[in-house]
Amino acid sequence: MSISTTFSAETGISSTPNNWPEWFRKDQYKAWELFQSLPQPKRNDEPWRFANLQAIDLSDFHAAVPVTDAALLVARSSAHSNLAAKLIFANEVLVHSDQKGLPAGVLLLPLEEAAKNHEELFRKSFMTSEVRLGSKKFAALHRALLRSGAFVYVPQGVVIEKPIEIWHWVQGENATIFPHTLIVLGEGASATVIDHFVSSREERSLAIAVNDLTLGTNAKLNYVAVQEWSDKTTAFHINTTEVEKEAVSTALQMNLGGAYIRGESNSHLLGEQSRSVMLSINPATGTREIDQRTFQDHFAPRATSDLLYHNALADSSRTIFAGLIKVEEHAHETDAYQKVRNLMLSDEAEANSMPGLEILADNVRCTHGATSGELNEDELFYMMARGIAPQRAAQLIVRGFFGTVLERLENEDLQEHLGSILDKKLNL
């Protein structure tokens, strides 16, 4: 059954288990109608400038079916050794839950359970912001066909010292999944959440993932998305982060796989002295295309946003970055930064960068820019003179290039953990 025939007005969403509340299933029907009404992106649409539109043809994909080797996937879902909790989804079905390390009052639930038992909290933060960076049609499809996902709620004043880990596996040729992570932090709460997105086999698949991050006053969130889809996967990753007064959000995307990756990140600075740090590590090889669009939207005075994206492009890979910093009226004394660095490892690779500013307030400090450069010949010579083979020397330089992004994370244990994942990807 293809995506286009998954929904019917009579039976609802045939691939969705009947465990969502009725109000949500009505919302899904409205989302399906919206998906059908919206046109496919076109070349002359500004949010899709430079994009490979052939890569987003959904006609061959179908709804994923339950996996038969869930125990094997659970066994493979071992990354961080010191966790507070772990959820594992396989084709959007929860197959493992371990919450023994969570403090009292913290909720870590499947989304459908949160929608039924914590409706007010769920509705307040679930996909409430407009999708404005180009993928509104695909976000509507996500909402219409969503089957499950992770809900994390940390109450006021609760600090979770160890990370929460969530795994989203996809399995099946041309299978489609809709991973979703919804995180809500109360006033003064603190947490670290690591989302893993993984293909179980080297199969062609489609993933349309959404995460909603909501931080109350003085809350602190470290959110990491480690994307390791197969080299045949098409994936959308759509993020919305809302940061209240004096709260700090640090979000890192590590795009280590996929054939075509479309990432859209919206960061809304809603309270005074709020802070949003947006980071991305993108080793692009083969014919991979990584297309990232960002929006740093300042609503309140004396808030800070800081974006740093690093791309290393080999072979005939392509990256696209389009980012806008917007300072709304009355958001005086804003500090906003945006920097994209491209390390070109091949003459055939292509990097497109389009940073932008829109300032409607006074007394602000905003900078943006993009740079592209090749491997430093002096560094290569220095390492080769000490007996390091040229290929390994280049790998070490790339690792150092990405390491400056990891250093933006305040948690040293998290830096080390993510560094080990990156080392494995770079064959170090």
Given for the second form:
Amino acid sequence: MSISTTFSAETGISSTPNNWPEWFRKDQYKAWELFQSLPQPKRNDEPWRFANLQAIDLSDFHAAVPVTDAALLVARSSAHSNLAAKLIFANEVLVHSDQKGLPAGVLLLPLEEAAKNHEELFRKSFMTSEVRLGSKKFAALHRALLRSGAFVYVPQGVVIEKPIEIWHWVQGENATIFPHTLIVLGEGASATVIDHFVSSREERSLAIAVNDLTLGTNAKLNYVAVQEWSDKTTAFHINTTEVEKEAVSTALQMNLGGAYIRGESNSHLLGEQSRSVMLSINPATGTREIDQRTFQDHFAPRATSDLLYHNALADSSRTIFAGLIKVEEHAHETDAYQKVRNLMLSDEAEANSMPGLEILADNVRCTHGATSGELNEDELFYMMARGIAPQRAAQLIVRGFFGTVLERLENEDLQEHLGSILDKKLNL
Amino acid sequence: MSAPSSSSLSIRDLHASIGDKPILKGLTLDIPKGEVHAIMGKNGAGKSTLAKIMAGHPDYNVTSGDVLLDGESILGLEPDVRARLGLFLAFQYPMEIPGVTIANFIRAALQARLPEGEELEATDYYAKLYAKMDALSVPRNFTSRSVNEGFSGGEKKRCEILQMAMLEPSYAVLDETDSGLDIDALKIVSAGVNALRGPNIGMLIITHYQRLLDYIVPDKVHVMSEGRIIHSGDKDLALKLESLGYDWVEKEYGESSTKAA
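The block above covers the form predicted on its own; next, return the form predicted in complex with the partner chain.
Below: every chain and molecule of the assembly, starting with the one above.
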């Protein structure tokens, strides 16, 4: 692939000018070597079971070049009306930063600046966990080639009421970007971050996105990824969430666009009574494929993980869900839940669900299950008996199906905001 | 058989079945606008089936006869078209619709009645919704609750009447609206129904017990048995049925039909 030309083998440093400190550029070279040494996923690799391996052939993609119409993209980056701050990246270049609403002490920076000026903080939480759900090769590529990204640090005890919004735009036929959002919450800190992933045009592109969410003791994070890539885009969304004692992470991935989406979500319950809520809303239409792999890994006692994924499959779309709950030794009195619901709207759609459990501790409560069902005829009749046309009734039922996931967000403002984004997507 | 009025909900010699099993066997009934009629009958008489067939439930086959709304046949129309023409069915068992709020549900139903491109005015809508909710003692925070989800029996029935009040149908069929209600809920629901009575609406109340008819006093009472109306009378018929049961009506009908044969 043409991305390979950007590295110089002699110096170990990317030949494209960038602003990373030298130690990071050396890391990038190591990551590049790792990327090259790891094999492309194969049919019989367990983490790629049922996956469409053709979709992850990256040979046609090349590095994105800086956009020339950044002002236009900035103008289009408008969602929530009452924000604490907003960062906008276009092809991985920061093109807008507004942080007037941030409390003192909060850092909202491009990643390379954080690596330079807050090296310790950065090193402690930037891609520190092993990528275990299949995309190690692609995560290595991300690390090797990423140019920028968002760094959010909320120090101990600081509570940010309003959301922080981060936009990641891609532009250019066959262009590749590596969006990154790194969030670190200190002890007792609280924040809401909404990541938007958007294509500037209806183009074919590649996005390999990574987010690291790190919650200190008793911290509280709402993280939402609103994925609205073009219907021709191939995208990886690789997440790691680390939750310390009594901290609560609620993360929602809304996959509203894309041709092929590979999601990997990895929650580490590190502290006692920590909690990770993992949510996903997936309206699959056309030939879209949404392939999601999850890991709820319990290391500490009395922690809770709660996964709820809702897929509505229309046309000849496909979804794959493979989830593992693992309760490590000593993680006694774990509560771990995993629920996937597939609403089948078409005979041609296909949903694959593979829930899994591995329990090495005592006295745990784990439930997991996947269900598939069609539209409920009685609900449809009830709505039609009120004068609502069947197509509309079906849309409302689908909206309601996703609404029950939104209800899990313990933030009414956020629920309403995301609800209106969904309404627009579903033409309601 | 009287000619159907152009201003009535008229059921003419209706035969219907589910699968191979006939349920309605020549039912005729005329509910003029401005009147409230009640249908009583034993379990299994086909009362609820009649309600569902009128609303257009896909499980039932109409084999002959007709249902006319203001003189126009509605058989063959989809349930949503019938509803938009002015027919309302208050369900015996209202469905739960997870994630769809009552406010959005009723708004979608009203929006469906507007011409293409015309938007419902939100302020007026909420003002009207709140007024109707207050009148039915439905707490205002119900607007953001999912339709019927986690509602008590009484709340579900009040919510049905709320929908009826908002949609202002020209004909309403109330299927066992009293079932599962305690006396206080029954009074509230009945008051809600009575408030909607008037020259612009015809109502058909399907009930098992005379109790509801103490509160919603009907103009006419019909007895249904084995898929037909076998006897009709005024409101006193309900009292008579309450004290004497249904056997005497069925016996009388049996004798008269034998004689006729």
